[in-house]
Structures are given as C-alpha cells and as structure tokens.
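To begin, one chain is listed below as structure tokens, in the form predicted on its own.
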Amino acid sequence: MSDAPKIPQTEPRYSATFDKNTAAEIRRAAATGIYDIRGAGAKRKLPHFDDLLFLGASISRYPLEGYREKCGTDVILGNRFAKKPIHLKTPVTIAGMSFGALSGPAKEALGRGASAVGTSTTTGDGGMTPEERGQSSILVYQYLPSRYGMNPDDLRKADAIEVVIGQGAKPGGGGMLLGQKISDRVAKMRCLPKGVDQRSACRHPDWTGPDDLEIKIAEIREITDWEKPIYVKVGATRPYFDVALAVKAGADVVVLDGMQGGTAATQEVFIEHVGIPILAAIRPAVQALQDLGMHRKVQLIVSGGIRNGADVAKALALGADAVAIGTAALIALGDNDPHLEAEYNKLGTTAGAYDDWHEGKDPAGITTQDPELMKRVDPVKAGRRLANYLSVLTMEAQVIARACGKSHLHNLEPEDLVALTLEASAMAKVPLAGTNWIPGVTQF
C-alpha cells in the first residue's frame, strides 16, 4: 500500500452555462428535431413584485383601523366612450383561457368563481360557450387574430370586448392546439378539423397597423350598438409605444401581459426569451397614459404572474386599476395538486412543474379534453375554491392599503413602496430600501 497522502475530492461541478436543463435539452433536439413546446409561464428567475416592499404608516403616516374603516375595492372599466361599462366589486379578473386549452367545466368553475366575487372572467380563443356564459355575470369575449368561434352575435351577448394583439408568454407569435386536444366540440366551434394540429395566426388578417386598428375597434363598436367597452391586450415588450397606440386608437381598456403570464402552449424558447417582465412594464404603459392625459380615464389591467394580495397592491400603487390572473386560477381550481402525485409521476412530472398542458392529459381534468378526465372537475366546487382565492387576494390587498393609511386600493401610490434591488428600483421607478435613490432618475 502506498503511504502517500489522499487527496479530498471536491464535489463535482456543473457549468453554469451547460447546466443538467440546458444539456438534456440539447441531446432532445438532437435526438427529435424539433423544438420544445410545453405551457404555464416563464420559469427562469426574474424582477417581480417580490423585490417591493410598502412603506406602512406609523407616525409620518396615519393607518386605517380595519373594523371601523372602510377600504375601498371597487373599479369600473370601460368609461371613456362604452354605454355600459363594467363594474367590478374586486380589481382582480380572470384572464383569457381557452375553451380548448381548458375542459368545459374548467371554463364553467372560472365563471362560477368569479361571479361569486362580483368579477369578470375572459373566453379566450375559440369561441363562448353557454356554460362560460350562463355562469358569468360579467364575461369578456376576445377577439383574436384567428377568428376560432367569432360571430357577431357572440359580440352581442358579451359584456366587454378584448382586441388581443399580443400575450405575454408569446408576443409576437400566435398560439398551439394539437390534435388530442381538438375534440368533436372543439372542432365545431372552431370550424376545424377534428384531431388535427392548429396554429393560431400571430396577427390579425385584416390590419397591419393602428390606424387599422383604429378602424377595427369603431367596427366592433358599430355592431355591438357601442355598449360594450373595447380592450386592447398586449404582450410586454415596448409597452410605452404600444399603450399610446392602444389609446390612440379609441380603446376603453388596455391589458398589459407581462412574460411571467403563462399559456396553453407554445415554444419554449418564446417563453422564456421573448417580452419582459411584467415589473418592467407597468411603469412605461403608465407613463404613456399620463403623457396623454388618460391616466384612470383609460383603465390599465396588468398581468403575468399575479399570485397574492401583495402582488396585486403593488401592481395598482404602479399605476394599475386592476390585474388580470390565469395560472394562479387554474391552481385554485385544482391543477397541479400533489393529491395527484403519483399521476403526474406516470406522466414523468411531478405536482407544481407539470406543463404539458398541449397533450391533453391533465389529471386534474382541467387542461384536457379527455371525457373520463373532465369527469374529475366539480365546477361547483371548484368554483368555490376560485371564489375563495379571490376573496383572499381582495382581503389581503385591503390589509396592506389600510397599513399604508388609504381609504381605496387605488390610492395605492409609488410614494409607498421602495425596492430591494437595483434592477426593481430601475424598473419600476421607486427609491432603493434606505435611500432616496432610484437609478437612472435621481443622483445617488
């Protein structure tokens, strides 16, 4: 045996370049030839509401007592030219989901949910169905750039209108069904062929610029008698530009998507390569709004990774007048719930990263179309599951506006928050925790 010392072996080191992610997916693309496509959001880490703290009232500031003072929740949408615009008791909506991405009762649970709290909820591609519409008491129709299930008389029957150009997960590039997933009432209601692969267009057919779309929204007010109130939504990318434009156009509404927000599915290199982060945004689209002078006449719904009461407080201190939620609701309906544990590890997942939505095998039964799995969603209960969660954020954000000394969420102000890094200050234009700096505005 030989008498030389041994030598401690250090832990084996991955490159953080070529990371295990980043090398499993380039032996797939060489083994398949094409790429990924999965759903949910973006999964890197990025500047989120997170990296915000409010500032609470102590002796600067004077708080509401929560038992004997009011606070505020409410807000009306669509004011600026709508004969009826909508008015929500919560600032918090459900976004656009498909019919189709989602099951039927899926989509009526969300409806069920968000009429219990006095909110909207969104169709989403493909069309309305009369589940959505008889469980909604406010529903939003959108209008996308692949006409799946639009007619005249949908527009009629809706409350608001939604123009989507663009969605945060994906801005510049159209949507993904596969074939497992487009069912007999799939197909019929957007006109397809049953089982077989659609790509949604990534731009409207009939407009090349805002001055279309200018002419487009006086249309879709024409044949909706101009009650309706008319959204345009946006993915976040040049949200100053986009938001003028919207505006400019004639829209009621703006919806802003920041890349967090997540879809049905598409690659997975537009998820986490294209747009920005929705706390980059919000800042910029409210700049465009105050620059015309249609700071709260033109109402800004934010989205993209909204999860609790505090997001949903920061996001109106910035500026919003509301936030919109997709994936937070398809959890507090019931996907990805570890009760589903060793289904999900049949499929080679686990609970909480599960985002094959695209293959139609949910066991949750919410993003499938597989009878025998739908079969799995009470919309009753999952309704009230949704309606709880919705409360909780309406709860929570009270709770932080009444430390903050306001009577209304929208109130909220950037004089009441600061931020914890340099990129959030940056972003969202509020000084850094302990200082009166914000970068790029003020002198350090």
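The structure displayed is predicted, hence computed values, not measured ones. In this text, the rigid core denotes the largest set of C-alpha atoms whose superposition between the two forms falls within 1.5 Å. Numbering follows the first chain given and starts at 1. First, how it differs from the form predicted together with its partner chain.
Relative to the superposed core, T17 undergoes a C-alpha shift smaller than 2 Å between the two forms.
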Second form
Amino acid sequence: MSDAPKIPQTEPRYSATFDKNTAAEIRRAAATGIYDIRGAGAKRKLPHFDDLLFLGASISRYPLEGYREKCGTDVILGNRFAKKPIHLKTPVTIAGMSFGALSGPAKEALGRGASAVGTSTTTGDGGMTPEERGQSSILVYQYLPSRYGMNPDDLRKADAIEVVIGQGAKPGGGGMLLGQKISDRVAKMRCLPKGVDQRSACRHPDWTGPDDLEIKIAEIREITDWEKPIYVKVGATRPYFDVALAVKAGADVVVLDGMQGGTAATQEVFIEHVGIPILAAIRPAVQALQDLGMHRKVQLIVSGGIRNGADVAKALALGADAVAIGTAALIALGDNDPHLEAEYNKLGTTAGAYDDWHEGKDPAGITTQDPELMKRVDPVKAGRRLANYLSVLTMEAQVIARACGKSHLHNLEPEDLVALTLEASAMAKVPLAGTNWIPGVTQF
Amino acid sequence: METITFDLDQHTLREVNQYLHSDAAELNGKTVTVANPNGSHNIAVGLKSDVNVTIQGHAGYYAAGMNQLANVVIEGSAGTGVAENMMSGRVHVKGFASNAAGATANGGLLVIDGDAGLRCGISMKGVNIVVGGSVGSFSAFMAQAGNLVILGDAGEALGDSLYEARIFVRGSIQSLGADCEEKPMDAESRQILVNLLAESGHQDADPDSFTLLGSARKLYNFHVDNAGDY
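Starting from the form predicted on its own shown above, please give the structure in the form predicted together with its partner chain.
Below is the whole assembly, all chains and molecules, this chain first.
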C-alpha cells in the first residue's frame, strides 16, 4: 500500500465550441461526404417574441372587459389593387407547404382546420391538389421558381396568388424533394420521372430583378383580370429593402418569413446560418411600409416561430397585419407526437426532435408519401385539432389585446411592449423593460 | 372570318386582354389583331380559347404567357418570357425572341423564326419549341419534358441539369451543361423532329443534319462523387 497522497483529478470537460452535437456532425460528415439535410427551421436559440412583454393597462390606460367588450380579429388582405380582396376572420393563416412535402391527408386536414375558423391555407411547390382546393375555403396559390404544377386553370381557381421569392429557412436557396418522396402522383404533378430527386431552382426562370418583377406581377394580374390579391413572399434578410421593392413592384401583400420558419428539406448549415430571426425583421419591414405611406394599405404577413397567442399579439403590435404558421400547424395535426415515441426511436430520434422529413418515413403520416403511413392522418380529426389550436391562438391574442385596452388586434402597437434583453430591445425597437432605452434609437 | 382590331394607341392593354378572356363561344375561330403594340408587356396573356391573335409589331415581356388553345402570331420580335408556361396552342414569333422564351411551358408549339436569347426553354415541361436561328447560353436549363429544336447554333451550357426533354441542334454547340450528352438518333426521336420541322415551316431542313441531346441521368439521385456537377 502506498502512502502517496491521491492526486486530485480534473473533471472531464466538454468544449463549448466542439460540443456533442458539433462533434457528431463532424463524424457524420467525415463518414458520408455529404452535408446534413433536414426539415423544419432554425433550432438554435434566437432572440424571439419571448424576449418581449406586454405592459397591460393600469391607471394611465384602462382595459376592456374580458368576455363582454368586443375585440375584433378580422383582417382584409389585398385591397390595394385586387377586385376581390380576402376577408379573414382571424389574422392567423396557414403558411405555404407543398403536396409532395406533405401527404394528401395532411393537406386536406390543413384545409379543413383553416376553413373551420375562416382563415386561408397556402399551396407549395408542386401545385394545387383537388383535396386542398376542395377543403380550403380560402386558398393562396404559390407561384414558385420551379413552376411545378403551375397552370392558368389553377391560377383562376385560387383566391390569391403568392409570388415566392424566398423563405426564411433558406433565403437565396431553391428546394429539394428527394427521390424517395417522388411517388407516381407527385411525379405526374411535377412532370418528372418517379423516384428522381426534385431540384427546385432558387431563381425564377423568366425574371430577375425588381423591375422585371413588376412586369411579372402585372402579367399575373392580367391573366386573372385583376381580381385576385397578389402576395410577394420573401425570406427575412434585408426586410427594409425587400418590402420597399415588393411594394414598388405592385404587391398587394408582403409575406415576411423569419429564419425559424420551416422547410421540407434543406441543408442544416443553410437553415441555421442564413437569414435573420423574425423579431429582427418586422420593424424594418413596417418602417419601409410607413416610409412609402403604405402601412395597412399593403398588408404585412409575418411568419417563423409563431406558437401562441402572445406571439400573434406581439407580431401585430410590431406592425404586422397577420401571421402565418407552418411548423405549429403540423404539430397540431400530430407531428412529433409523444405517443409515437417508439417509432421515432426506431428512426434514431425522439418525439419532438424528428426532422428528417425529406426521407418520407414520418410515423405521423404527415411529411410522407407512403400510402400506409399517410393513412394515420384522419383529415377530419386532425383538421379539428388544427381548428381548435387556431381558435386558441386567436382567443389568446384577444386576451392580451383587451388587457391592453384594444378593441381590435390591429390596435396593438409598439408602445404596448417592452423588451427583456438588449438584443430584443434593439431588434424590436421597444424599450428595455423599466427604462426608456432603445439601443440605437434613444440614449441611455 | 371575323376580324376585330385593337389599336394599343387607342385602347388599353386591359381592354385587349379582357376581350381575349371572353367566353370561348364568343371568340372561337375569330381573328383579333393588335395594332401598334410598340413593345407593350403582357399582350394576349392567359388566353383560353381557340382564337387567332396577330400582334402587328414588337411585343414586350411575357407575350402570350400561359397560353391555352389560342394561335398567337407576333409579326415582330418578342421580349423576355414569350409563351412562358404555355399549356397548349401555338405561338409564332416572326422576329427574334429575348431571354427565357417558352420558359416552364407545358404544351403547345412555340416557333421562333429568328434567334432566341439566353435560357430558351428553361424548365420546359412538355412544350415543343422550334428556333429557326440560334439560342443563347443556358438554354433548356433543367428542362423536364418536351422538345427543343435549334436550327442554328447553341451557346454555353446547353441542357444543363437536363431531365427528360430532347434537344435537337443543327449547328455548333459552344458547350454542354452538366449531365447533358449526345444520344444516338432513334426512330421515335427522328419522327418527332421530322414532324416539328414540318409544323414550323422548316420541312426542307434535313433531319439527319441534327444532333440529338438528352440527359445522362447521372444527377437524378444525389451521389457525393457528382457533387461538383451540381
């Protein structure tokens, strides 16, 4: 036996820079030689609506009575030029998600849920399906660079047309639907051989800059006899300039999607490192509209990480006219549900983290074209869950608006908000809580 | 045959297109002439009936865009995106066509007597395009289906990332794009070429003087060894 004193050992210490996720990704890249592809939006922690608080009424302002005094939620979209603008009962819309990325029953469920509460759904890359048109009382038809499934008959059937320049998950990037999701039906709609990787271009084939976009929008208006609202969707990057250019090009509505907004499939590095959070994008977008005298005349829809009525209220208080949800809507339908944990485990993941939507093996039957898996989505029941969730979002936003003394959600304003962090204060241009300080705007 | 003339010096573009969107019963078999187009954009877009339209001069962007059934003749040159996303019918440009002629078009026949600019037939999805002259670079980029016949020369990166469209070229090719390769002229392809030459007024052109190009199909499913071609 040794009498030598025991030398204290250091605890094993992980690097904050080379953490477990990072090291695992390095090993995966080294083994495969290909970047990681996944669905959904940015997963890292970002400055977000949670970093804002409402002040509520007090002595200086008085609130509205919870269940008696009216708090309006309706919104009109597209009354700048369109002969037939859209009237929504709630400012929460369903974001563009394609048939192809999603199963037919999932698209139908989105239509049923949205229609039940008087809001719109949106097509995606791959065209319009009869199920979707049939179940969506208000359907926005996306006009994308690939023009997969684009045709004038569907253009005339749409209630509005959304010219997609980009999306928050991958501003500047095209789409990708891997061969395993290209079923006979998807292949036919996209005019491609079955099983082939479907690459969607990142730029429109027949226009390039803002001056061309103006002519393109005029073309779509001419084809549809100036009846339908025309939206322009951009990923959040340079919102002040993009919104100003969209307005100049003749948009009725601008859709602004932050980096938390989901995608069916793209490179992880793209999702996490390109674009800005929606919190940072709304005020510059609203500023552009105000500078042009077009705030509330050209409507602004924002998306990317909307989860509850507080997020809705905060987005509207910052100046948006409406919001769009995608990821949250899929969760309401049943995506990543804990009751499927055993099946997620078989795919090497866990409920709540499943994002390999491009592989088409979704146990919930939502992000798949597998005929057996998609049977798990009951469009009526899933649609009902979505309708319930949309109602909750609307009622929660009303609770907050009434507490702030507002008789309509659109009467919420930046003055109702404060920020918890310096970052959120600077991005949302509302004062740090308990101070009058807005970094970059006022002096401390 | 009844002819109606719209003079764009007197009428608005909206009036012309609104009339051309009238019920098929009103328009079928009629001829509508558009005088003094002077490069106006979006002339005769979204047509959906068997009407004949003659544009007496130069057209701007997207002439005959999304055409269905109609027969549109542009007596001058056409701007960017002529017959873009055409579904059916026939569009004939007697002059030159600018960039993205026939972009994403699903059906019908686009005939261009002169040259076409960059990206002719980009993302075409089933249309037939016959170009009497030459085409610019990146033509038939990501072309999915249909046939592009080029009687003149082709610029750089012809047929880049091609899917199942056929390209027939009579003249020289500056370069082929990724995954585009020469194919032996099979009987079916030759017959398609013969028919298209006849339909476009080039029946005197010798089909045996054309080279057939198609997809090598190496990029159809991602493999890391082909990463440089994406």
